[in-house]
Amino acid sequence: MAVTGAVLVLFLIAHMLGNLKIFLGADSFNHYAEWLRTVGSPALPNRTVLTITEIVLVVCVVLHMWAAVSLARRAAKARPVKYAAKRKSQANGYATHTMRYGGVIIVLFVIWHLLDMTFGTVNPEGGDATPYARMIAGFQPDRWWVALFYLVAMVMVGFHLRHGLWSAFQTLGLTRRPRVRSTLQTTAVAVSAVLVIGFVSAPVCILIGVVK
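Could you give me the structure of that single chain in the form predicted together with ligand HEM?
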């Protein structure tokens, strides 16, 4: 859980930073997308680095889901009889209690997102347009519900990471001393917030017409 989650977080940071290139204009963004495909060439064939990244990501997502499913199944086996009274959370962690279904929502989002931005299947511009054109077309005001879906999904990712990050620190045994623990708690909140804001900025600015 912790190790595969950490790889996914590193990917998200890179992805978010890449998305911000949309603010530097069409050329910058399209060149960046091109660079992702050609990085390493001519020493390596085109798409080598990209394909390796994609394979690592798929493996991590699958292992992460597998770990989540086994934890959920172990939990069901460990408590075969449920409580009659509604169990009241005493730890007031909203993020904590949305990990499982939040994760499922995130994966559904990722499927839509790939169909939209990578393959262009559900994108008005289709798969042959430049990445910049696809991104702009995707978040036009007449398709406000797409932007809204992205927004909601990013907030879910934020919650998922808010608990997930600090949970990973704890799983790896880093939070032994109260001082380190509170620093890492703050780190988890800060990284999640920065990621959400970074990701959300592009769709929002396109929606309100700041980026055309």
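In this text, rigid core is short for the largest set of C-alphas that superpose within 1.5 Å between two forms. Here the structure is a predicted model, which is why all the values come from computation and not from measurement. Numbering follows the first chain given and starts at 1. Compared with the form predicted alone:
Once you line up the core between these two forms, the Cα of Val39 stays within less than 2 Å of where it was.
The Cα shift for Leu71 between these two forms, taken after rigid core superposition, is 2 angstroms or larger. Once both forms are overlaid on the rigid core, the distance between the two CA positions of Asn30 between these two forms is under 2 angstroms.
Output the form predicted alone next; the form predicted together with ligand HEM has already been displayed.
Below: the lone chain, stripped of partners and molecules.
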């Protein structure tokens, strides 16, 4: 769970930084998208590194979901009788209760996102358009619901990431001292917030006409 989560977090950071190139203009964004397909060339055929990365990500997502289900079943088996009363530490807050449904929303969003931005199947510009053109067309005002879906999915990613980071800190035994625990809580929230803001900034700016 932790290893696959770490890989996915690194991907999210890299993907967010790549998305932010939209603010540098069409040439910069399209050049970045082309670089993803040609990295390693001419030593390797085009898309070799990208394909390997995609395979690793798919495997990590599947293993991450499998680990989540396995851990949930193990916990239920270890404690078949529910607690008579829940403490705050046992409830784990709002993020814990949104993990399951948030995960479903994220999976559905990833499917839509690939059809929209990668393959262009549901994008107004189609698959032959440049990545910049697909990005701009994907978040026009008449497709406000796509931007809303994106926003909801990214908020779910934020909750998921905050809970995952905090769980990792607890597993590593870093939360025993109150002062350190408070700092790590702030760190988990801050990292999640930065990623969410970074991801939603481009769709929102396109939607309101700041980026055209």
